[in-house]
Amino acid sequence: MSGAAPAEAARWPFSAAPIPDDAFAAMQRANLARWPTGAEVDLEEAFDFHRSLPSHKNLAAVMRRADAEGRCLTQPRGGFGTLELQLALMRQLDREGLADIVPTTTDSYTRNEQWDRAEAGIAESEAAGRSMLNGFPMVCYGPKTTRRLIEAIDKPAIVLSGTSMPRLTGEIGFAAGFTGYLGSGLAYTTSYTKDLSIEDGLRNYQYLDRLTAVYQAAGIELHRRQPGFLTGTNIPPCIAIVTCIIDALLAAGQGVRNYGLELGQTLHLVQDAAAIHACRELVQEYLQRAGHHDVFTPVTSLHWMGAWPYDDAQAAALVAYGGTLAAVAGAVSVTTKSTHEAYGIPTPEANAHGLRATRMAIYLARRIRLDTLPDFQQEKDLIGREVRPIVDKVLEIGDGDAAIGTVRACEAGLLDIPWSPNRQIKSRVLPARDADGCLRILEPGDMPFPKDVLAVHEEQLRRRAERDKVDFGRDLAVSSVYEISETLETLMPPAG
């Protein structure tokens, strides 16, 4: 049986507007018969099992109460090819991590809906002894087998997908008892795929937005949430945020009520301080503007997002600080990388060593605030001046319709995305780090900044050429994606 997409048995006309009844049905019937493991999902016996699972394993809940008490939260990636496997790390990002929330990250095989490869991987990683997937096989297993590692933990757990195509992904993890989903129409399509269409990757989503809204329905609130950019470069917080925007809206516009924000993080505290405070704002800006009164918005921040050093002593800085930012950010929530991240998929240990450095140090910036910093304000308004133009102009050219002025945004690079790999998206945009540290933008592309905030931006970045004694152009661009990952004696050479 192959995993590609199913002929939709009704396609909906394309819209912000929530998917019709009879048309999510017929979607469902289709989506669930792609894989026998498909077969499996029975809604209201997956009702029943998240009514008996207690608040503290809901992350939905779990989200609201750690906002409300002002905690940041911790998560890791992780996902390994068996169950065993996967229970094995679960068990120890919970206990010895002390994990607040606890992933399973899918395959690059079930991501791509390539289940029978997927398949053929369990079978390699139980006779090799060792994971030869880079994630869970969470469609191959089902949502009967998978709800052992729910049943595993006692913590809420989320599915990180890292995919553009959810549907079947998302109908096994909700059935199999996660509470949350990370993943979105245009952060992902824009960020791991080359032909899907932004059309075809807003209508997958929002079939699991809706998805979202039926548990709801039933009375169980589920945690969606808008994941970042991971292109591997730099993303400037106005662009993040413009896409956390949309993918907010789209969800909402399904029915969606407890919806997270990602950002990654640029590694300038007082930039992703402003960020974090300008994304959550501007979200229910544009929330609120369209009659969305009951979204819950918290935003996660994410460990540097870029290429790392291989020397351990920077990367164990980098951890540190990721949690440090977080905290001073007032971010809900923290997904943390380990000291592993130059070298690829890190063991339990090292996964576990950095949830707990990241722990400790948001323990220790716990009350920090830079609220009252003129700096802090400063660069929360500009970042309100870099997005609400953008924002505003694709809701515009899609006459009020937050689905249709992505679409056409996109085709006429009035949004943008540095580096991404899809067709549909210019990639005009270009971004570098600026004297202070901070994500500027170079070159505008298309998109419509005001000229008084690309002033600004200008300035920061020739104040940067002239330091480093560079040329004022694209090399400013491209060494600012690789500079972290670059050696100490490269960054900081030593004095004398």
Second form
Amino acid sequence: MSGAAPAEAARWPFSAAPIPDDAFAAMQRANLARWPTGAEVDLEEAFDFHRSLPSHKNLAAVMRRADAEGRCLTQPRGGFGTLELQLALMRQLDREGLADIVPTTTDSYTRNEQWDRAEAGIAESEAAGRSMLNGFPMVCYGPKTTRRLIEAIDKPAIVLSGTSMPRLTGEIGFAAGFTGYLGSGLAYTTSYTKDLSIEDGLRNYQYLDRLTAVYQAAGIELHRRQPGFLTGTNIPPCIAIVTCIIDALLAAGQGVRNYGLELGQTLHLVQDAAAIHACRELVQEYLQRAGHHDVFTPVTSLHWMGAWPYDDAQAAALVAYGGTLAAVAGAVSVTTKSTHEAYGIPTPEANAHGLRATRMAIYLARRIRLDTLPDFQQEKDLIGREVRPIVDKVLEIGDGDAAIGTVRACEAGLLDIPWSPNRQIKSRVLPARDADGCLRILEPGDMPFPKDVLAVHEEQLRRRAERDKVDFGRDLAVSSVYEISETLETLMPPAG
Amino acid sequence: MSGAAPAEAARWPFSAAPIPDDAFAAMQRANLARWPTGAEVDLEEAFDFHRSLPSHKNLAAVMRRADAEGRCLTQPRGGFGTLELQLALMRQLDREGLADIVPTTTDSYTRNEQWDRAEAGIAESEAAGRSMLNGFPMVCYGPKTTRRLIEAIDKPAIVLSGTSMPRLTGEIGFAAGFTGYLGSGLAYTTSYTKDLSIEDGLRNYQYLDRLTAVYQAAGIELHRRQPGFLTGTNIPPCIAIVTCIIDALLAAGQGVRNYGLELGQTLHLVQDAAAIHACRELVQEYLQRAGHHDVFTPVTSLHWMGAWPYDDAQAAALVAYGGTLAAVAGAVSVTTKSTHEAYGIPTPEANAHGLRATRMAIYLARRIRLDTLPDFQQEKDLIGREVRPIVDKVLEIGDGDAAIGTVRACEAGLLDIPWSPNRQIKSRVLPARDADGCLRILEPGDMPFPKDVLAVHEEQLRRRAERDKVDFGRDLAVSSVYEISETLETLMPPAG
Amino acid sequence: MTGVIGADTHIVGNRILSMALEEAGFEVIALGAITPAEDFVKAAIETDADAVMVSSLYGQGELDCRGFRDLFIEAGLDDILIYVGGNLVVGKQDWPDVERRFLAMGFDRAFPPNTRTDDVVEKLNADFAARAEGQRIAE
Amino acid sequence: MTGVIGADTHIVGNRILSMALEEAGFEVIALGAITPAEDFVKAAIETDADAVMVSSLYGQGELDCRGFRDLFIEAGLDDILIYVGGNLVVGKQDWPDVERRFLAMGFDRAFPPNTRTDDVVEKLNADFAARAEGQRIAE
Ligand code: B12
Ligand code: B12
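Okay, that's the form predicted alone, but what's the structure of the form predicted in complex with its partner chain?
Next comes the full complex, this chain leading.
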């Protein structure tokens, strides 16, 4: 495995500007040559296939419509190691789960461009009669075969491939007929890689975004999406939104017009609603400022991304609440988990059950909104005061260029991600849950949060330390990692 | 079965005033003589047993503490036909379910004072090896044996016996060591009987409340509770609260000092929160006005009381949301159901699962409150404008006496209950769900709601009729009975 | 004729069923909640009913419905069509098994929870038509 | 020595484990996420490690961990204590069965999801003590 961007990537000067046409064309040729199935990619044929899809199978269109109608769509995750298993899974999620958006999660070898290993995983899975891979090896199957997945369902499909190396998977996925693709340079490089440089990660997604613009130029709207959940581990809204803004600026720079933003749930009804509203507004604020006036940026809420409880009943409550939170917050879609989350990849049945429970929760939430709640306003305002100083600093240090600023800001720790596996990320910023159940910043590392903002966070966290009778310190962060996975007996022992 | 109150009941003049000591003593003797186990009731011995209980096994104390601490306690329902099954159930609900309050639901024969049939049901259940009764036949077992249930758990226990004939079950239950008893004259007579007169029903509960006052005089605080859910079928908050006020006035009249109020969930986050706040305030308003200054009236929220969905995932969402609604509304306790609800009495496992999911939902709701939300204020205000005219009319027509006023108001249809099986209740009032998901009054029957209030209801319901493209009429009420039990495919078909 | 048997007060489904039958053109005698088995027979004789729609929701239906058919036979109403529906047994049990038990008790048809009134009306029409042709119920 | 094997980036549990081991007085070499099996061996030789704490969360642990013990044996580190923990297989599988599979692969101990660090520290201390007495692991 080589995490680095290919040599030719270095050929175009690194910035937030669009990749020049000729550089892109050369890169694309080299990219498609990396694995035999790359040769199956025929853009004109792919355009035709996309044109033949009804609009309800196009994720960009479906997201726009949901937003206009105030709906909250449901989407699970899911990928198995063989075509047969994946076909069955997607059919089940579509029909039994009533998923509005059907996913294909790729396996970790594919994500890491270890396609030979993925190939072996297919064989092992077939031999074992169960999936030995944690996702669908799309590149190994190639676009033609993979297209059978698209044909098997009557919904839009999205590629979920948590990696900083999306270039070949992106080509294959779009050519196969997927109309959505999750992943972004900043978010995934900081949360899914260890040695890859931030610059290389950004470049890789610039390629994917540029490819999306090529489809766009042919009249095909594709939905790109940013995974603001990062390491999924107590990410406070402000940090997620900073990455949403930066990745959105980079995507828009390449010509992307449909760019979804994902936020992991904090599990606090008011903080989540405030975060989702703030995210959409702040992303638009910076896009407009950069001259991108026509990028559609719906927000997706994600079921709890941290450690799940092991008890089925507790997990069921978390699933359902995830629907409530997304709906009340006005998210355009919600990405679901299941009661199996703490144990392993869910069975198709468990996955469909999670989808249905979430859907019912959305129904039950009716159209209730909290926008007029004073606490909501206050929290939203706070998020703005947290986000702007960081993003402004990134742009400043990059002399106005979001790409260059990001690389420099990560180096300097001005941009930091909690619990990151990437060695180039300081990972000194440390979040924890406060006494009210909101995620706050315990230690800011070198992130330039304003003093008054940090004072608010500290005060709330000190209240929690006092209530729980623990020291104000790192243990707050560690216990916050475990919290939601604790047993009910621990969380809420019987009264008396 | 004889639904009527016993002859001697007629001896004391019917009113909201306390039953005279001698009349009560005579009635009590006669009452205890109705079934052999009545002879086992020894009040002094019972007082001693209650005095020996730790305060965490006394429901009155536990409710007061929860209220002071802002906790939301959990309580399931549950009863099986034999002692062994009931012991196992209560242990499971206590230990696996973490129930804060452990129930004993009686069977329907016991409720209807058909103790001979209940006796046969015990035998049949033992023969069949499964419960052929829908609850525990407490009177047949008698107080001594029933006390084993109290000894088996480390929580307070409550008798749930949906009937207008609680006199012997009440004696047995309290003597056995139960510290809580659910049921009330107006609510249960209108929703659990067919031929019993309202007066007889009120008298029967006056007996129970008077008995509670006897314990109170001996220093034993017992928790009495009003079941405002009535027929459980789309009861709007105003109708539930009217019955809460009337039954509370009658209970306080007999000397009850701990009187819980139950409200079935409307399933609308804001309407439920408003209802629970309004209920507590309005009940206190009328109690104070009647000179009862020291009655503690905590509110309990009940998981959806209407028809449940048959799909496990949908039901799971409804269970969890029930915890969210109760917690956000600030209810002092929540009474839970399970995913088996639509099918039948849940297994102990399913029951415990429902408890745990609800408990987790309560935990996740943290201490979020909606009191400062303008919609909340508006809804709460509306409820006050609905409730006061009805209660004032009842008191007026009774020349200031709540008991007499109630009987007269029911006769006149000024007080009316939707979907009542009781022939003396007009059951002309008809509720339905409006476009926002709130329960409203479609047809008021003869209830004296102010015109401006009814105009609000009508407008909201017309909006629903328009949206659903159905006629504004009775079908709205019938489809509202089914609504929550419909499949997801019907409620929220896939987009596009 | 409709009613809820035994000590059961669950009237909503039975009332909605009555409303639907009326709307479908049947003449309905509604006995309401908490109706002893004997009252069904008495009313059937008095009103010369063609069919009886028994609800049982509260879980004790199995006890209440024992010998129900026999009461009608004893009263000479051998031929009357009898349906039963609701939550017939205690707890979540396998439906085919429950159905078998109730058919064995002599009910012509048994309906599971989640039955909608359209379905009942349809079956009833079919059975009346079948009877005109001499069958007991339609297949 | 701690690390997450294969292409797995789930670092949180492994990092918390490293923190806990350090607090318990062990000297910890943390290899971090995405660590190939060979790197564990290399680092073990370089640092003369006594024990290896391998995490695998992402579901491909069964593929990644094959032959892990053999690599150490080949390198002459026959005796090194090796634990594995996390979500070792794809999906929700029966733990005793999973444990058996990983012990058969040569791991000294395998830990299910929901393991807390106290438990690991305790087992590690016990095993080191057992080794001082010549056993492979404590019983
Ligand atoms: C509302 C309700 C109540 C209300 C009833 C109000 C009233 N007066 O009607 C209240 C709150 C008072 C109540 C009380 C009790 N209930 Co209740 N109740 C329900 C609930 C939630 C909904 C029932 C309902 O109205 N459904 C809506 C109507 C439209 O549907 P339906 O009744 O099923 O009827 C339809 C079909 O079944 C069918 N159908 C019905 N009858 C017939 C007859 C024929 C011939 C045909 C063809 C079709 C047919 O057509 C109808 C229309 O579509 C159900 C659970 C559920 N379904 O979610 C429990 C339920 C029926 N109740 C139950 C019980 C046990 C009780 C109690 C004993 C209390 C308790 N456990 O604490 C008491 C009984 C009191 C008594 N003596 O009868 C149990 C029954 C248990 C079982 N069978 O194993 C249930 C299933 C809940 C549970 N899971 O525990 N209940
Ligand atoms: C947070 C998380 C993530 C984060 C990881 C962030 C990071 N950099 O660490 C993100 C979002 C990036 C992520 C990504 C993915 N994840 Co993930 N993730 C989780 C989640 C929700 C929590 C894990 C966690 O941090 N727990 C908290 C820590 C403290 O606990 P822990 O890791 O279990 O560790 C403790 C014990 O297990 C034990 N332990 C751990 N290791 C060891 C080692 C030894 C020797 C010992 C003794 C003990 C021990 O001690 C630790 C401390 O108490 C779990 C599900 C869950 N548990 O709820 C899924 C889960 C682990 N992820 C899973 C998957 C599949 C993925 C992805 C492939 C994405 C996907 N499905 O879309 C990618 C993988 C990317 C990659 N190449 O690795 C699956 C694994 C499936 C399986 N085994 O069947 C899980 C179980 C979710 C699921 N049900 O599908 N994930």
